[in-house]
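A single chain, nothing else alongside it, follows as structure tokens in the form predicted on its own.
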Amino acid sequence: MLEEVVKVIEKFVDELNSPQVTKLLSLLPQGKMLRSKLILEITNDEEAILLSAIVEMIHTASLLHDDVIDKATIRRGKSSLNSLYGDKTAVMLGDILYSKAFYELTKLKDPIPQIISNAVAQLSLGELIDVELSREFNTSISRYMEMIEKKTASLIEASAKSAAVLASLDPTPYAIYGKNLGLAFQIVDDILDITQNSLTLGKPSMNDLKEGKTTLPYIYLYNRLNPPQKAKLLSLFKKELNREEREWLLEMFKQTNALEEAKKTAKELGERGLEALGKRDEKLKKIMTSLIDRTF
């Protein structure tokens, strides 16, 4: 059913009748697409489809602004939109697809609007922060679990949460599990940024430290370290890395068993996700242990 999800993005892009909006959407790598595959998973009818598909271009909106804030040049293995045309016109095909997810988002049953464009607000609120938080090396879990919960699980959960109104069942469950499905996902995503080689993960490895993106996993390495240790930590904060202090870093890391720790949390969320709805649907736990368990 993803399929039809792609076409109707498609369609709603045709009505704009924009050639040029039309090619630059095709330059942009297919992602995941784990928002949809849980919408689909709760329920799969029409509208589920065309929840999946205002989503998606939702998300692809966000991703395209992201890359102009983090200024990066890949994106899922290609050259990232921002790199190839310019940031203004990778800030404007984001603000056009926002739109017209919108527009027809205003097409669904109340009280999903309200629930997706809520959101939508509280992601473009942890984008803030994350930038905010990127001054300098970021100690606080409380901080790093309020920015990720903003700008990567609010969403989700808003799938979630969405699809359940659909589907005409109890949607706080489901939201719940979206949330933490949500927080697990960015946890893992932070943690393969460290372990994962550049060709795995379709951009820069170990590129967060760089960013100025104090990640669950350093801030666990940081509170493992003596002082001459952090301060060797902090003097790599937003660096460019050498094989040596990528060595370092991966040595510690070792060392602390600070990665463990941040994978051990992520399966805490993942649990208490599933636990949320009360019945073990097979599904949806599928969904999240293989999201916990991914390598990329």
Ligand code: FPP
Contents of the next structure:
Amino acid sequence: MLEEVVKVIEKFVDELNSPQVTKLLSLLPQGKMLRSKLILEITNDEEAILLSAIVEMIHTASLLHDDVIDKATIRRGKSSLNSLYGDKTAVMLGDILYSKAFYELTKLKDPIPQIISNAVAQLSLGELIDVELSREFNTSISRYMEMIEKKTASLIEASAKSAAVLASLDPTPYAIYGKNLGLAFQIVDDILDITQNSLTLGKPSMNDLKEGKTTLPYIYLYNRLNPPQKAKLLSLFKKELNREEREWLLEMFKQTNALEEAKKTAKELGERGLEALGKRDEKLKKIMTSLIDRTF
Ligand code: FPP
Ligand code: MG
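Next up, the form predicted in complex with this ligand. The previous block was the form predicted on its own.
Now the complete complex, all chains and molecules, led by this one.
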């Protein structure tokens, strides 16, 4: 099924009649396709494949723009498009992919175009909050949660909700599941930034703090440190960390259990999502648990 989604994306891009764009797309490594897996788990007819292709194109576009914003050099284990071809090409490929995706989205049945396009507005607002929050060390859990709800959970929620619409199911429990899956996914991503090496991640490790991203594990850590330790943590904000500083951070995480606490939060959100589904679907349970317990 996922291969069919990839084929539809290639077909959509070929329809643009631009060998340059076709070539650029072929250079992008494939991601986890979480959103497609989720949609196709809920329903798997022709429309679901179209919806999956549209959502993946929007997601890819958002990552192309995100890598420009974050000045990222690596994405999915390979050199990012912005680092290979420059910011202008990466921004334009993003614009082309999401414009074509929106054109195809208008052909899907109501209210799917509204659900997805609204989520993309939320996603963009979330990225803007992320940029704003990165200016200073953020200690507000509610601001962090608002940001990840918009930046990451909105499109996952919209994917699950739209798939339920296609399958003529009650969209509400699927939307709640999708939102919590998205929140848990981002928190786990933020934990893995600290615990995993760059080879496993396919992007630099312990990069969030350097980027000014005070993610949930860092907020929990900050709240558990004494004043001199707090001051030391603040001094590392947005800094290229040396080995000793990395080791100090890992030791502090160990002493405070901040990583376990963040994982617990992800698990609680996961539980909330599964509760909304009731006994509806074993495979959706598996998607949630494997996502929370993943190591990359
Ligand atoms: C990754 O965040 C970024 C997102 C999930 C959303 C980015 C959204 C935009 C740039 C808005 C523009 C939208 C479109 C459709 C063009 P991250 O930096 O925390 O994750 P990372 O570590 O994987 O880079
Ligand atoms: Mg990024």
